[in-house]
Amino acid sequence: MLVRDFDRSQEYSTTTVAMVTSSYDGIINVMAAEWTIRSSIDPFLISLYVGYERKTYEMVRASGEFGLSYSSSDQAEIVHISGNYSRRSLDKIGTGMFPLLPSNRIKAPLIAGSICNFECRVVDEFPCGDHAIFVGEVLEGYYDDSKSPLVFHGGKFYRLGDRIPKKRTSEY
């Protein structure tokens, strides 16, 4: 049944969910994001959606870069961590419940375990209400096809399930 409710609709998009990674001035910092976008093929580009009030704003602005971890579906602990807590209150990386990857291209490492990273290199900033825009070029990708995505749906983490086959052209 069709329910017209503004503020609840806002729960009923489902997402893959990332984890930020920044480091500048000897600090390195992750965060929980749902909010990333491939937005261009060529160049390969991810756009990013950060509220101007997290350490991670201030992290990726100053750096002009950023490392890109999509979660799998056996990191929704660590996912949950980095997501509810703030670099300001706790130092996530020091406490060593982040398994971390080197990076080659950028200062901050990223997430082992992920299903894909991305080393990326912002090259575009716009507002966009009470976020910035991150644009970041990505300069190295990595993913590990034994891993399935993690999504977040209704507040809640999910893993994907069986794979829907597409129907012939020829059955329309």
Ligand SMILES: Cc1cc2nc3c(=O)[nH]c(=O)nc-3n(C[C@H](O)[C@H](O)[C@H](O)COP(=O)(O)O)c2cc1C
Given for the second form:
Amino acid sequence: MLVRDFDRSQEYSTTTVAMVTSSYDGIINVMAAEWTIRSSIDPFLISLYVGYERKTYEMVRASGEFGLSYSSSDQAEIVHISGNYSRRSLDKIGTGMFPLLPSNRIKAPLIAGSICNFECRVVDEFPCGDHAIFVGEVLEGYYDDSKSPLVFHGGKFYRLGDRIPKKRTSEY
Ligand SMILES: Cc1cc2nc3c(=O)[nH]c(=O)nc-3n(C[C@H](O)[C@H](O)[C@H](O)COP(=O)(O)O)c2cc1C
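For comparison with the form predicted alone, provide the form predicted in complex with the ligand.
Full assembly next; the chain just shown is listed first.
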């Protein structure tokens, strides 16, 4: 049944969640972000939307870099922690719960066990309501096809469901 609800309607789009890593001034941080999107093929750009009040906003702004680790279905617990605690009250990386993978081109590490990871350099920043859009040029990309993505829908985590076969366009 179609429900008219301005506030909750956004929860019913389906996303996956990236863990955004940043490093500045001796601090390493991680936060969950479902609002990321590839924004250019060549150059390879990914836009990341970060609320101005997040510690991550300060750190990405100051360092000009960020890592993106797209969550696998094994990572629901750490995604939940990264998205519900701020570095202002908890040293998330210091808990030892986030397995780190060294980066090649940026200071911030990546999160090991993800389905894909990107190392990004900020090439632009735009204001967008209560979030900033950081446009990241992808310097390195990695994937692990033994992993399955974490699906985020209606505020809950799921595993990917069955594949739906599609016809070739010539069959229509
Ligand atoms: C599933 C999920 C997705 C989220 N997506 C975003 C997002 O796209 N952008 C954002 O600014 N915050 C997002 N958040 C909220 C931040 O992850 C949260 O405020 C976090 O505590 C910020 O951490 P920090 O202050 O250490 O940077 C999300 C939270 C969850 C649980």
